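The chain below stands alone and is given as structure tokens, in the form predicted alone.
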Amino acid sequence: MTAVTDVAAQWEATCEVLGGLVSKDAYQRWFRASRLVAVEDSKAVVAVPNDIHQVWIETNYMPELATAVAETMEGVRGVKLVVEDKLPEILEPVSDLDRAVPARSVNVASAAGEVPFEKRLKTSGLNPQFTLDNFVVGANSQFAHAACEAVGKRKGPGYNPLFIHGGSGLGKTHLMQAIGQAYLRSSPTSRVVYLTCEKFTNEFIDAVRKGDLERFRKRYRHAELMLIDDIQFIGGKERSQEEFFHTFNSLLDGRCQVVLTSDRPASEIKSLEPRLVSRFECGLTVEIQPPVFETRLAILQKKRDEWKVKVEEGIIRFLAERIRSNVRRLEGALMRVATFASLAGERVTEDRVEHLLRDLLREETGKQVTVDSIQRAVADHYDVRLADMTSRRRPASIAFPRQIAMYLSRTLTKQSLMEIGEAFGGRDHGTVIHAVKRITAQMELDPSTRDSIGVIEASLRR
């Protein structure tokens, strides 16, 4: 840690760290108008606008402020808050400050240890329910769980980055956040940051708009463990990829552990720069697959016990047999059945479950149609490359099949116009609307187009 002698520079450095320990709103509301008055007698004197700020910070954010001060001011052992209009009274040796202004002093060295574990989790963006111990391990997730356990216990130095991929609702976020919890338990002062790719992108855009890129960069480049969820959404966002590339390199150079999750392997993320693909693949890549029957059964039994709900074993087995796609859907089905049993006060039969879960069971029995599967089917039917679905090439032989794929994505999936546009190379929603209108009109005028689309739909549902 390097000492900073200039008071303004000291406070700026402290605010950079503090911005990563409290929410953006909390920082803007309670700390933006504060300033460092002096560092005397091993205490940092921080001025705040009024009594409300003083009381609120002392009650809610003193440990975070003390931690930020400890990271940026060498030899400082305490923090004292004073109100701006009382500064003339107390600008005297710090040894007299206690008499001038009643204030709460915090020992910096012990501040981090005094922060409740739950608050440290919240500051890092972690869900306390996601731990390694309560993750049900099966053949589908055994390797992924072992890798996460090694990283969480700092026994996997070569697993950097750790890239976890698998379908939606299979437990990627659970395992990722469990790594964060393990880090914080073993080292309470570790700087752990969890965020979604969407949040990273939005904050980057906001920083560009406000001309505050330097602050954005410093916020994330001081982390010891960086957890980024759903990294596939960075595909197609060129400026965000550029910024993430440099952030990623900075983190690895600083020996920060990075963990990423995605719904597909890095090489299959659309419009992802090759240099990012290679970075994502330079560590350890693990996959989580849909759980087998025994694992699904164990998950349901564990959740039943955790939630303390009464659902017969026969119904639990019925759910495990019929719902196979992902864990999130399994848990949702159990909650729906348990809630009905509790409210109706009657025994739940399989027939009743069939009725309660008819929408889920219908989706489970039918083949899932996704934008990816539509793109593949259309590319096969019209004999074009799959990459042409997302490319910027516009000859009619490519543009027309691409528009058909957009039309089918809009009619056969629940994806929004924005999401469909993103899946087709980062196009905007207006392009998708135009494609849908054009193909709809073409189907009315041209029977061959209508027949082709019928054939593609049939292949998707088989």
Ligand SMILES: Nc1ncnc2c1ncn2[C@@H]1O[C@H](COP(=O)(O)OP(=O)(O)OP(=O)(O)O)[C@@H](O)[C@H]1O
Contents of the next structure:
Amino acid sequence: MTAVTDVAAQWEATCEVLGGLVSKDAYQRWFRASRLVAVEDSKAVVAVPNDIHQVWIETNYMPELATAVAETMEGVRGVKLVVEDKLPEILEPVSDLDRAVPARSVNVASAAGEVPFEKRLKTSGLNPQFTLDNFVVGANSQFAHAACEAVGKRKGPGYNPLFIHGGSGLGKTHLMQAIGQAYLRSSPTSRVVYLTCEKFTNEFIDAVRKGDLERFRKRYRHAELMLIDDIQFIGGKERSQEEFFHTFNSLLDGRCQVVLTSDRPASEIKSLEPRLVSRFECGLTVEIQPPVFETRLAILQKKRDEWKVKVEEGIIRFLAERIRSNVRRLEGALMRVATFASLAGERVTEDRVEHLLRDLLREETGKQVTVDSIQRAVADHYDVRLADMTSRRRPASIAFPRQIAMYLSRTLTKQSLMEIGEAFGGRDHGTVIHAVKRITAQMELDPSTRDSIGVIEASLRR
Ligand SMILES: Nc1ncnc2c1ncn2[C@@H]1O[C@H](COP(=O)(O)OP(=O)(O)OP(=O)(O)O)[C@@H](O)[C@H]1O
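Could you give the coordinates for the form predicted together with the ligand, as opposed to the form predicted alone above?
To see the whole picture, the full complex is given below, headed by that same chain.
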């Protein structure tokens, strides 16, 4: 992650453009308290005050924000929103890991006495929100949770390495971070390091480039607990695997506990050296599976209480029934519904939720909606030629359906503004933004536009 040097000036320029794209009210309400913190993977990392801002901006203003960023920040494509409290320590390097002090020689008295626990968590790369206690255990995760508890609380035999695998959004990072936190609680002076595999490989490449491998090695070879997230990303990266193999051996030789997560079993990671596969499998492997209905319900109820949001029990059950594959999606759905309820001030019905979460719900059912299928469905509905979706013709009887198709492409697919413009006869992203705004406004004013869009969406899902 690169810290932007003159962030304030850069952000001011972006906000100036943004101010021209959204209403004054919207700007004041949603963007005034945001700030640019860094650029990561060609994306602007923008901090917002809380989850509500994050969800609201993501749902309603992402195209405008992305356009303002693209116009004012060279080489930056896209935006990542991060809630202030959850900001990783991007602007504050993990300074005390740089000192090559062997883990077991840390001065216990001074370290434990002087450094607050929160600070220790941060230095280790841990997020205080992920604890063993606030992880809802179900049959899908019972074994994984028990293993993590044993490692975190240092009970039982050393499961080394502990390898946790399972699908996306099922709680692997949560459990891994919870191990780190439990470990630090039981032994506050221990050297705990959490990092993603991507960070490991990037730092390794950087160290090779700068001829500074020694420092890199010292940084990671003296941990007592090493937590590496998303290890599957090391697949196919030969030199990083070589380095990781040595790091791994030296950590295990030095009796460091290693925990790894992956979205698949070690043996299924593509282009992973056999010696690493067997190293990863030589400890304990645990799997997290998707939760069943009762567990999904319990997770939602817990999140509702934690976030102190008001969502009726019937809607919670509706979400638990409909969103089955991914806990992150469950959380996102709950947050969206709660945000809507608090801002709209009206009772949230199942129909409302169905509309509000249509993208999420569609992903759950797995039906693929493409720009092409949208263009066909819209042309069919309005009885215009498919060729008119891409033509330059402008009579309202053609321009309006075309704008509806752009609006649906924006809301129902993951295509960028540019890709959508391109698919509509090489139009630019501004035309797509204009279409989205116009149709959104029209839907507010005109029930028949809303109905037509509902009918087209239903036809796309069949
Ligand atoms: N059983 C659970 N109880 C409470 N919260 C959970 C549970 N499972 C997942 N979550 C929450 O769901 C979100 C996603 O979890 P997490 O990031 O740990 O998933 P992951 O498996 O690491 O996903 P990925 O592979 O995409 O990185 C987090 O906010 C986490 O707190």
